[in-house]
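Next comes just one chain, in structure tokens: the form predicted on its own.
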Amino acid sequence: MDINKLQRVSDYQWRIDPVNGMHVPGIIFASKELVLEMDDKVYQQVSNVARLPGIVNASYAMPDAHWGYGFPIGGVAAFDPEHGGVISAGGVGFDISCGVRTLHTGLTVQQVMTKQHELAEALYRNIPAGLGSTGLIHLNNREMDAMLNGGARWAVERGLGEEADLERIEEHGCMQGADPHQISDFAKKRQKDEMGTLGSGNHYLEVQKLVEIYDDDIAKVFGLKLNDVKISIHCGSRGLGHQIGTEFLKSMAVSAKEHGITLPDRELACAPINSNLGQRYIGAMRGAINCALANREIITHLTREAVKQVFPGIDLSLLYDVSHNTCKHEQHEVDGETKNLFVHRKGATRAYGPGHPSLPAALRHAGQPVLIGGTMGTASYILAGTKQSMQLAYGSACHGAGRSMSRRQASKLWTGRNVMQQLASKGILIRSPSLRGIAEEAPSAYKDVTAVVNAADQAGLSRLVAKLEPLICIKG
């Protein structure tokens, strides 16, 4: 990105002044080095989002921002329904409610390494992964609608999860206001055999060792200790979410003129929040959020079964589960006034600060766990939301490393077998049904996740708590 087009606010905050129809400025949270690495399309997309009706304060980009569909991945924007605010399917993304959950195992690195290969095989057998992967759960129409309404709670009620998990999931595992009737039969058909599956792309299940703690006090609250082994799951709403995004983007693009909306980019197709189309999308999107929450809960159930095959008597408990592709109806303070806003986070993690009433009581005084996935060869991080973040970007932070090259470029540079061998030499076992998928997800195809989380910490978006490195990775 041409840094000369930006106004430097601080070492980790850069401003795009509003011009040419922008209602608000653009704000990029990143170090100078990360800004220089960003594609110029990020600048254009941040500016385009600022041109949408009813946007409040600014169009934001997180430190891992890169070019996406309409909105940049790593984009955050809030809209006021009382002032013509819109909702955009492109501002949520196709993998609705993709997110991360992290589990405590109670195991040490030494224990896991004695049975590393056995554990990798057990997890790979139990958890379906890959493009079009299907599981053992087959939903009829009635159960499909029950799942879309119930989310993780639906899974728990059917013996596919634990009641205690619900307290540690955003929305307590169930997004209210879902409307399965707004989801097409084709979207439901795509999902009926995909519950409890990882899917493909950058989705994974990873066994991780905790190697560094940056904040002892918050780490104690979160239950984190050096040499701990954690398991993180990264996936979303699978085919259902993708189909909802595809269908509503088309409808929003067609109806834009009808609503008096001039789109700076067709990919920013949107509808007024209070319109019939806007409300229909919200109902469908909330159903997809529940689908993702149920999916991660089922995968957790399958993970527990796999771990017990190798380590009998071990019980996995949930640290937290949070999504990074959503639009949520939230209350935020704007110019001293509390407003009801619809906050889009696309490739951006919610990061509520200490004391927020929606957080579990046991974690509330420390702030929300912010779970940042890295690559299968580098590191992941646990951060905590800050009060400052609530003022900076509606309680939002980065979500991962962010790609530095396309999947096509990566597959030309590496083979899956070579990547597996390189990682095995570091003690990291990869299991995947697709060698091409491994090549596309090569660690060097991504930005430096450490630089990204350091920028989020320095900008005040979230506070660094702990660093995790991979031992086993199940990839789609």
Second form
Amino acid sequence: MDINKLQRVSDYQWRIDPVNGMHVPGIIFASKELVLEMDDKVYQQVSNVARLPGIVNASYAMPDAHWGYGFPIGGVAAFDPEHGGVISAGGVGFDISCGVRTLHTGLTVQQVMTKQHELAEALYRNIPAGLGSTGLIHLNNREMDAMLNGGARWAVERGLGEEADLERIEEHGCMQGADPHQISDFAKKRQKDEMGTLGSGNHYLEVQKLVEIYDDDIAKVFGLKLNDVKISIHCGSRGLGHQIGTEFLKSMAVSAKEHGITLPDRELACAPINSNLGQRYIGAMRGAINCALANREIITHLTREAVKQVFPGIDLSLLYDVSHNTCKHEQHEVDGETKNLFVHRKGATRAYGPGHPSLPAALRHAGQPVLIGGTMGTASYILAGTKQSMQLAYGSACHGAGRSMSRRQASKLWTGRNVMQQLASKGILIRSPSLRGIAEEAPSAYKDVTAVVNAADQAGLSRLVAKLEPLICIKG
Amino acid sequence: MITPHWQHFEHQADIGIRGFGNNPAEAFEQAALAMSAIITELSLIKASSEIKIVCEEAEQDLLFVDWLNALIYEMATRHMLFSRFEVVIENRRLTASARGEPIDVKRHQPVVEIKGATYTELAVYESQGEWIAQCVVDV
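Provide the structure of the form predicted together with its partner chain, given the form predicted on its own shown above.
Below, the chain from earlier opens the complete complex, with every other chain and molecule after it.
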């Protein structure tokens, strides 16, 4: 991106002045180096979001921002329903409520390394991954609606999760206000065999070792120690979310004119929050959030079973579960006034600061755990939401590394086999149904996640707590 | 007359598909091949069973996205991959046949699942007698 088009606010904050129909400025949180690496499309997309009706404060981009669909990936924007604010299917994305959860294992690196291969096989056997894989659960219409209303709570009630997990999931595992009737039969049909499946692309399950702690006090509250082994799961709402995204994107694009909205880019398709279509999408999207929460809960259940096969008596507990493709109704202070806003986070993690009432009591004084996934060869990070982040971007932070290279380029440069061998020589085991998939997800095809989390920390969006490195990676 | 063909184009997070033909229908067929080629080698997909697809939409570029999304839906719910397409477009109505087979994970080694066709870089147009249909798909 051409940095000369931006006003420097600080070393980690850059401003796009509101021009040409922008209602608010654009704000990019990143180091100078990260800004220079960003695609020019990010500039355009941040500016376009600022042109949507009812946007409040600014159109934000997180340090990992890259070219997305309408919204940049790594985009955050809040809209006020009282001032014509909109909700955008593109601003949530196709993989609604895609997210990450991290589990404590209570095992040490030494314990896991004695049975690393066995554990990799057990996980790969137990967790359906990749295109065409189906879960063990097949939902009829009634159960589908119960799942869409109940989220992770539904899974727990069916014996596919643990009660104690629920308070450590956003919305306590169950997004209120879901409306299964707004979800088409197509979307439901696409989902009925996909519960408890990982999906493909950048989705994964990873066994990780904790290699560095940056904040001892918060690490203690989060239950993080050096040499611990954690398991992280990255996936979303599967076919259901994809189909809802597809259908509402079109409805919103086609009806924008009727709602008096001029779209700077068709992919920014949106509808007023206070419109029939807007409300229908909100009901459907909330159902998809529940689907993603239920899915991650079931995968956790399968993971627990797999770990027990190798390490009898070991039970996994949940640190936290975050979603990074959502739009949520939240209260925020704007110019000294409490406002009800619809906050879109597209490829951005909610990062509530210490004391927020929605956080579980045991974690509340430390701030929300912010889970940032890396690639299969690099590192993942755990951060914590800060007081400052509530003011900076509605309590939001980055979500991951972001690609630096297209899939095609990656598969030309590497083969799956040599990526696997290279990682094996570093002690990392990869299991995946597709060798080309491994090549396309090669660590070098991604940006440096360390630079991204450092920028999030320096910008004040979140505070660095700990670093994790992979031992085993199950790729879809 | 050109020989219908397809290509992929770059998108940072995802991938673009582009079909070329002598008319929109041929360009749509080629773009569908480009989409299947994201998932696996086309030569690995046997065209042994056939399904029918119908879409209706007045705007040609939206019809193109509907066509791709209909295929994505059929792939997802039938657990199939497709490698041969015949498209007919009359007025605003598209009727098509897609031939393929059930996914065989060992043989096809599917790389990614396609979530949806998007409006990014979406275009259906004629240039020097050649029809081009393209968009980015989210994977």
